[in-house]
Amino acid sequence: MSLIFSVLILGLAVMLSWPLAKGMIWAMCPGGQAGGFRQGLETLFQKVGGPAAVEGQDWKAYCRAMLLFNACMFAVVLAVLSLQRFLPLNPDGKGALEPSLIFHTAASFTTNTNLQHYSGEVSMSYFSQIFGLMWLQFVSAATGLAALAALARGLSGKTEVGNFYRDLMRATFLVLLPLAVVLAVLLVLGGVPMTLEGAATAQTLEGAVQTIARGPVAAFVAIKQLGTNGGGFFGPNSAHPFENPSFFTNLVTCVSIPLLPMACVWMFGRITGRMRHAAIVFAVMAALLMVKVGLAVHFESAPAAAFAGLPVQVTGNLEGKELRFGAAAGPVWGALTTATSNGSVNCMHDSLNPLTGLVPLIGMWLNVTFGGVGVGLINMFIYIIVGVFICGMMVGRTPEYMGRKVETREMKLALLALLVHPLFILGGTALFASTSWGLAAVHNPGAHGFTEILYEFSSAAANNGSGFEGLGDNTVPWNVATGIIMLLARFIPIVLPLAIAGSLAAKKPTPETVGTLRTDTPLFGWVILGSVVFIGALLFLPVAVLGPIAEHLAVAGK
Amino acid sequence: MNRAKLERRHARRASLFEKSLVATAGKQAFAMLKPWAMARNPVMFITEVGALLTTLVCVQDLLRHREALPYTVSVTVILWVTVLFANFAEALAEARGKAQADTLKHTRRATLARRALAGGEELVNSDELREGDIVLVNAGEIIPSDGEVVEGAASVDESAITGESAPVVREAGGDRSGVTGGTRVLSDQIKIRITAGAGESFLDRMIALVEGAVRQKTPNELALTVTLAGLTLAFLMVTGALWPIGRYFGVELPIPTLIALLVCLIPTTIGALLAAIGLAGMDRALSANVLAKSGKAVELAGDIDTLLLDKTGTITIGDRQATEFHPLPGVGSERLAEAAMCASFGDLTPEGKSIVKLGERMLGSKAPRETPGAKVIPFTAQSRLSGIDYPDGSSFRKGASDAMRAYVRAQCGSIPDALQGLVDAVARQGSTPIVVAEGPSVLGVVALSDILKPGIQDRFERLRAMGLRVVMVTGDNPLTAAAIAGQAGVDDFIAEAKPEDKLEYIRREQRAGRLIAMMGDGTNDAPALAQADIGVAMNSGTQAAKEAGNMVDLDSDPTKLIEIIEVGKQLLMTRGALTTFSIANDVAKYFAIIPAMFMLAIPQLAVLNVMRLATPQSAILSALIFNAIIIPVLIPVAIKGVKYRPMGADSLLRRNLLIYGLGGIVSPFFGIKLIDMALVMAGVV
């Protein structure tokens, strides 16, 4: 049953982003004249926007257009959750917030992160959450798809890699846009609520009085879902009957993770002009993914550790999970949502067995299986770069992607995207292990708490968003940390890549002969799948001993 | 090459561990501790700091009389010698090519020379030789320097230099006027002209070269050295998060433990080895007697796309042949044999001799006889014909067409209609057509054929498969060059070359991003020998063509481009291979050194000792022991280089993946374990 539901999921996923694709290339490369509404959009950007909404850019004033474009958006989402009391839309009267809370908080949905240390239905007026945090929702993962067609049209050769302001534009309004109208209008039928009235008051059969929060959850939760971002409008995320009630709902959600960073990898082979290189990134990233989504239904089919052997316990580990969803659907949801930057839960993944736990960890650590909406291929590109120098030399040639030179500038930009995210993560969890400020956040001894600062830390380097949770994380310490991680750890990878791309664009191309490393057959997967799985072992092996391996065989052993 | 010269190669050659050898490098190796030394090398400079700090420990171990004592000295002990075996990697690889240099430094020993001065000649020593100086040099004498040839011609005994002892011509003016210094004249007295003044000529640049005195990093070297830095940074915080993440779990980790897992981490294998693949490629670039004048030459020598071969000498063996008899309607084939064999009596070069021998095949013992007392018509510019009259009256010709024709009507013989057609056949064929008649009387055509090299079409095929363009050069017309081009198979031929077609070649290929080989020899092949990516000039060569190339090859041995190529390919096939077997072994160090780690503060990570390995101390000691022996063990194949097989790049990958991925994954499983089981045998832990 688990095993139908995973392939259902992945196989509509797959499906579906192949004709998304062709619909991207038309948003973000459209050929030739278009005409009608698409004529008109543009010439309205144009005049709105002048000249420098439409000039071409480098790859510097590319992303000098996006950096600023961002510090913009951070600094007005700033300002909203700031003043969210005396703004309208607030029918429930929302309060203010706590400071560090705001800037972790804008910090987080800028980058695409959406890692929340606040419940939407306590803290957020429907004003923060329309036109602060969804906002952001759309115009992150739009940065996330202009950029890797900016890497993807760098890399096919061309120094002018487009306008990052013109690309923001068609991938909202083009992209992004129209299919969560779709996904909404589908949640709707489902039974998510749509809605800008307060919270409805509800007298219980007891003659209690309950107040029973509400908003406009449908559009949140279809861009939340489609572009990688996670953050939800309740606290408890896609676990919230509202957000998902049903096994309809949770199928359709489920199946839009991993849609648009599948879609990212076709887009990059039509831009590049190498439909069969893409083929062999999108067959790595799906096989990687299919053995964690696989792994993770797996253990996490044992019952958990302190049920193992009593009579009560028939089907897998059941705790923390959603009841109208089974065992499985939540291992399945943590596997996709880590696996691809989206972060979003349906289970709680503090309850899940350890090894489970393990799965949306190495999620995060890789960071590329498929990944957030563009970046994700972006983090790929590096490990692609760093797999093509070591065993393009073992082919007697100079190492060379896409017909360019591979040599020292171009590595020493690769080596820094790639430290960047292990220096945050191990960083970031050495300094809180070792000090009051993550010492007195952990709820759970030994290795478990161990796991849970890992976890926290990893999903704000990978731009993840999810919580392992059962962190006090509500504090300055945590909130500026990893406030901080997120905007470093959000930008830098993109810049870096995009200077290599650059840089390789800058370069004469060598005509392919049979003496150079194709890049398109099943060898290079292995290459490529070898360079992700042993940089990501390397790094991570440690911390994933002590953290969850640990606590398995401690719970095994006992 | 002939196995005579592959010999004399070999003989040069040092063997790997030549006891003197090994000797100059182990003291050298202790010379290179100097840190500022090391810090050229990120990864082993690490491993170096590593090492003094664990020094310290121990220091502190001892005046606190701690129980550690003995396993931190372990410790320290087999980091130095890690740092140890780096250095002495390189020095043995520095030394090699040391030796190489003293070979050709006894060429070097200063001789008196006799500098021509306006009034006569004055007796100088070589030293003081400056370039434009012009010296005499007669039979029997050494040549002081480089120079050339600008009167007269001799023959010169290069075998000095290149190993061959046959003498060769060096003549004034001409392709052929370049001499090295260090070889001997045999005949005649030669005028030099010195173009390199003391400490400059070729031999002086070679030697400095080879003893590292101007050694760079090539790009792909320095590209290599950044990524292992980037590595070593990244293992660097995974260690370094350790030591806090241990306190969380109540564990305080000996700094030796956590510097001992570091250094098995970082991919010191290929640290070490680094500067050693780098020398060796110079170094077997040298033992094929090519010299190259930079090591970035070398390495871009793998990349080369397209080779310019000159036909003469490379693809056909360089005189022509006779390969076939066409007699005209109504003769003999054997009438006309037997006639060109009497016309070719007399014609001692190699194309009359070749229609003599190809007579004998076809006539066996009826083959006519040279007869004394006949006269021997040689030819001249003039008749451009040969032949024979004998003392009876017969007489026989043979020569070009329009000079046969030319002859015949002045016999008053006719010009049979037949004869055009049989001239352009042979032509179209790719060969050379010789009219051959006996008096007036014409008789029939002797084709004279380039002969390929023998197997150079497989050769090519290996080129092919490698993914390179061979392009053949060659004066032919168009005709004649498209058929032997087919013949040979090469993927493109310039018929009819002038020198600025061959650069306007170049130039195209280059345009369309393909990096270009050639070798020439000539003044007016320097342009081109300039222009391509790598321009092999030979020593023999004039030289204006050896200073606008980038390597010189000794022998001026036309196929010595193939050679270098492959040299080329070695180097980073070989820098790749121990860079992958160097990551691959981390696994199985992960599983020696984690559990011990954390093995007293989480009993239950026993289970990841999947070697079984005896304690704790025993694990990080057999790790750290297997990951220094390792870097002798390879310093075979550093200098060596891996094994280059002429397949396409799928192959080679897969292959190499196999054998440095594979294995370096799986060996050090075995390695550790075995040394772990010597440690307990030893009673050591």
Second form
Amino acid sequence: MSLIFSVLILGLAVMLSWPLAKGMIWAMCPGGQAGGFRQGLETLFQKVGGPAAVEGQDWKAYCRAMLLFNACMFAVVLAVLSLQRFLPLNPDGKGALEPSLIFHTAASFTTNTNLQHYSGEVSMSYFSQIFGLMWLQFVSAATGLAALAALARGLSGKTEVGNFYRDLMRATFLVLLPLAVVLAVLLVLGGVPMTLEGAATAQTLEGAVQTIARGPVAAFVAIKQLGTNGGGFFGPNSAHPFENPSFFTNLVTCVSIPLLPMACVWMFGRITGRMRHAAIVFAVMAALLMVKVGLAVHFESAPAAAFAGLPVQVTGNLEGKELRFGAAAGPVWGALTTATSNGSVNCMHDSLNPLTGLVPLIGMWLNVTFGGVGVGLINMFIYIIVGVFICGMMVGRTPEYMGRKVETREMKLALLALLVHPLFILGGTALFASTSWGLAAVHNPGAHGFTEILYEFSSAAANNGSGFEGLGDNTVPWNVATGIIMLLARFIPIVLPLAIAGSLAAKKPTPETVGTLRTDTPLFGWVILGSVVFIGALLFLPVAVLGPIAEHLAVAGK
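What would the structure be for the form predicted on its own, given that what you showed me was the form predicted in complex with its partner chain?
Nothing else is written out below except the one chain.
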């Protein structure tokens, strides 16, 4: 049954990604042939955006516009959260938030991370949820999609990579909003609440009074899944029956998690005019995803250590799971949500078996298995450049990618982009694991407690947002440290690849010869796969041994 469930989810996502990519091209790159309704939309976007949305931008101007807009987004949501108690749509009277939590939340949603150190139904008003956090879930995802479109244009040889503001509006209103409306309707039909009324009051059979939180949940959940945001309206996220009430909603949301990241690969191929190359990249990503899903389901089929030797052990590990969906739904979701930068959960990752818990960590460490909307392929681009360079050096030729020579400048930028990710994860983990900032927050001893710290920094650096939990992480040190990491880890890996694309676009094309490494063959697929696996292992295997692998060996030895 678990195999059928996994194949159904992945198969539906792959099939839907192809036509969706065609629609994304229509939205993001209409070209000179756009006319009628589509041309009218372009004219409207230019009028709304003003002169800033008209002129073409090179990669530097594009990055400046992106950073400026995101800084404004951050400031606006800081203000919304700070003034929450004075703003409308607050029927339950939500009060002020602690300042470091405001900073952390604004940084988290601005960066498409949605790492939450709060419970939404307890802390946030409807105004904050809709006009602060949900708005950011749209525009942060649109930022990633716009950045990928700009990267693809640069790699196709254009020094003018587009206009960020126009791309942002295209991505928001022509891609994300229509998809979110469709998914929200499906979720409402599946039983997800959608209301602006305050919390409901009910009387239990025992005569007690119960307050039941609710709100515009369907709209929030739709964009959190499609935009690889992952932030939950409720504290338990998609394990909450109001966010995920049935097998139907679980299936629909599972499919929506990798859908846009998959379509981004095909969109990249169409913009660059290299669909065979895109197919190779897609195959590598799909292979990695299938392996991770398979391993997660396999490892979680073993019982939790606490039930070893008891009759219940034959059912697999049901600790921390939503029993309506069975033991397999949790690890499948966990693999999907960390292969992309989604971060939503439908089970407690802290309760996963040790090796199952390693699978989400690997997804965030590699951060290229489809990844977040737009940025997943941007991260894979760095591994592609490194792989091309290594192969070129092995055969004694100047490496080339898409007809341009990859030289010292591009490799310096690629290596910097590659190394900042483990620096944030390993540096943050080392600091907090060796000081009272981390030790005071850990509620579990030994390797498991270390894994909780490691997972939190992995989630922040990968802009994922899922939590291993078990941490008392709503403190000033945790909020500030992970907030800063989320901001840096979001924009450095976008700006540096755009700089590489700009550098390549400025070079003269090099004709392909018999000695050119082709990027549209199965051999190149093995090159990419090897680059990802071996570089990832060199960077993260030691810390994996200290955490989940050590815990597995300790449990197995009992």
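Computed from a predicted structure; not experimentally measured. Residue numbers count along the first chain shown, from 1. Here, rigid core means the biggest group of C-alpha atoms that superpose within 1.5 Å across both forms.
- With the core held fixed between the two forms, Thr43 has its Cα displaced by at least 2 Å.
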